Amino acid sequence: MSTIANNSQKNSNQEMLIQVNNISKIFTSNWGKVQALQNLSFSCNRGEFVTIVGPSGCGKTTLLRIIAGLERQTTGEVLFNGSKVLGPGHDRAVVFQEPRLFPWLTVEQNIAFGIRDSRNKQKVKYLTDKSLDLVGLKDFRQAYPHELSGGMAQRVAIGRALAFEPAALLLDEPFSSLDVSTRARLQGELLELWHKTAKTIILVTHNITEALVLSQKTIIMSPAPGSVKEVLAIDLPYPREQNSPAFQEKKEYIHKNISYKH
C-alpha cells in the first residue's frame, strides 16, 4: 500500500473541521437579486481531501469564498474547527485560478510576503525554506516570476499559501489553465504535498477526472441556486487508477448528476 493510501485512511477518521450549514447567498445589483447558493450544508474532516463540482455558475467559487471568509453568506453559518468563521484568517489559505504573483519579487520574496511583517526574521526564513522545500522550488528561490512556467508558478502561489501555515487549503481551479501534461504532474504533487502535511484540503475543479483522482469525496452540486445534490464517497485505492472500471463507473455516475461533460 502506497502511503497516500495509508494517509487517505488515517485521515478518514480524524474530526470534523469545516461545518458548513443550510447557507444561502443572494447578490444584489441595481438591475436586481440573483440567488447564488440555497440552503447549502456539507461536512469536511480534519485532514481530509474534498473536490466540489457542478454545472458553470452553481457557485463553486461563491462557495470557497464564503468558507475562506472573503465573502458573506446571507443565511445560514459556515464554522472552522468550531468557530463561526466571520472573516478571513491564517487558519485557512485560499488558492486562486491565477497564480497573482508580484512581479517585481523573487519567487523567495513572493511566498514570504505575506508573513513578513507579523513575525520574527528566523521564523518566517523558516517557514520560507519550508514552503519552497514543499512545493520543490528551492533552486529557483530567486527567479522573478517572469522567468517561471505557469506550473512553476502556481506551485509558488501553493507554496505562499502554506507559509501561513493553515490548517486548511481551498483550491479554487488552480490547474485549469495549464496544459495536459502539466496538469497531471501538479495533481501528482498536490497529492504529495497532501501526504506530507496532512493538510485538508478542499479542491472546487469543473474536471471530473481530476476530482476522481484526487479526493476522498465529491460534493456534487446542483444547478444554480447551488445546492448540494451529493456527497459522494471515492472509496478507491491511490494512486488512482483512470482506466478501471471502478474509476469510470465513478465518473459515468458524476456525469449524470451534474449538466456538463468533459
Second form
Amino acid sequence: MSTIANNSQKNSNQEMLIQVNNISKIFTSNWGKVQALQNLSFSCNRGEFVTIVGPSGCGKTTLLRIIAGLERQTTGEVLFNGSKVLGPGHDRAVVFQEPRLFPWLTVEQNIAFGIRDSRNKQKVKYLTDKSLDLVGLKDFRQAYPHELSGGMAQRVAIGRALAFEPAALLLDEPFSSLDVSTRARLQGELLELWHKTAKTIILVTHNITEALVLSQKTIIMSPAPGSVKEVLAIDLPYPREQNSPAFQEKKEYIHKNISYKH
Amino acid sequence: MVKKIDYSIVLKGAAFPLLLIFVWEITARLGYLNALFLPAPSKIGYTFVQMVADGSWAVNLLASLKRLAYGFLITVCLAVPLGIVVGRARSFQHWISPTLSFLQQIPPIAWIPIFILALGIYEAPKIAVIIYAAFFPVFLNTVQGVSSVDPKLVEVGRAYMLSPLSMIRRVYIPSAGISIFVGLRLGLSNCWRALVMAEMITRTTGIGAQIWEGRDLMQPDRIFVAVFTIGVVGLIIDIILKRMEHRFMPWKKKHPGDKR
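Next up, the form predicted in complex with the partner chain, please; the one we just looked at was the form predicted on its own.
Let us now look at the entire complex, which starts with that chain.
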C-alpha cells in the first residue's frame, strides 16, 4: 500500500494531461435556455486521480461528458495531451453510471468490445485476459450480463474501459447504484487498479467520502450554473483512514463548501 | 444448447388432434359422413402413401418450398436493410409510414390478378405475392427493433469509437435481433399462406394447385392431403425458426433470476 502513497508523490510534479479551459455549456430546450456550466477551468496531471464532487444538478456529469467528447461545450475548450478534444477518442474511456453492458455478449466479449485492433486475435486475447484479471472476473468470462450482480456488472464495465487502452479513465458516478459494502469493495479495487496501471482517472461523484477515499485532488463544484468552487488537494496517505481527524476535517470542510446556499 | 423435448407437452398437444381423427374415422366408417367431401382419415392416409409413392406429393411440395425459399430470401434482402435505414432515420418514418399502413391493409391475394397480368402465370407472380406478403412484417419489425435500440448502448458505441458500419453490425443489429427475428417468423408464415393462395389461383404446380386439382377430379382425399401438408409444413417451419432463435440468441433463453 505504501507504493500507492509513493505513486501520489511521484505524480505531483508531472506533466499536465487534461486541461479544461473556461468551459461553458448552455442547453436549449422547449422551455428556454439553461446554463449548465459557466467558465469552468481545471487541469489534471498524467497519472493523477481526480474527483469532481458537487450536489446533484450541478453539471458534473455534463462536464465529464464534455471531456469524454460525448457532448460539445458551448464555449471554451478541453485539451487532452495538448490537443483539442473534438469528440470521443482512443485516449479516453468512459465508465457510465449504469454498467451499459451488451446483453448479447458474454463478460469476455463485453470486455473486448472496444479493443481497437479486433482482428488481431492474440492482442484481443492478451488485453481481455489482462482486464479480466485486473477486475477479478476470470471465472465469469463466459457469463452473460443478466447473470451478474450489480457490482460484477460494473466491474465488467471498468474492464471494458481498461481493455480499450486509454490514457485516462473517465468514471461517471460508477458506484452510486451499489450497496454500501459493494461500493466500499469496488473503491478499494479501483485504487489498486489505479496503482497497478498508473492510469489517469477522473471520477464524478456526489459522495464526499468517496472523493476523499479515492482522489489526490477534488474539484468542488457549485450549482446553477455549475462552476468550480474550489480545487482541493487531498494530501492524505493511502489507504485513507476514514476515522482519522485529518479525514474528518476535510470532510467537514467540503460539506461546508458544497452547501446548497449561494 | 439444444433444448430437451418435453414429451408430456408433446403428448398433451397431440391428444386433441388424435381424438378428433379417431372420432372422424369412426363416424366415417359408420356412414354418417358424405365421402364426397369428408373422406375417412384412413382413406386420406392411403392416398397420401400413394402420392408419396408415385412422387406427385414431393413434386408439388418441392415446387412450393422452392418458391417459398426464393421469395423469402429476396424479401429478407430487401426488407431488413431497408428497415435498418428507415429505423435509424426517424424523420423518414413520417414520410413513408402512412403509405405503408395503407399498403398493409391490402391482402396479398388482392394483387394476384395484377401480378398475373403484369408478370404472367409462371413463377414471377407467385414470387411477387410472397415478397408482398412477407415484406411488411419483416420490414416493420426491423424498423421497430432498430428504432427502439437503447440510446445508452449506442452511446457506448460512440464512446468506444465504432465506425458507422460497426455500429450497425455490433449495436443495432444485435439489439434489434429479437424484433427482426419475430418479423422473420411472421413473414415466413405469411409467405407460406400467401403462396398457397397464389398457387390456387395460377394453378400450375405446388401444393395450392394440388388442392384445385383434387376438386377438379372430385378427389377430396387429395385435397385433404394437400391441406394437411400445408399445416404440417407451416408448423415445422415455425418450430425450426424458434429453435434458431434460441441458438442465435442464447442470452434470451435464460431469464433473469435463472441460475446457470
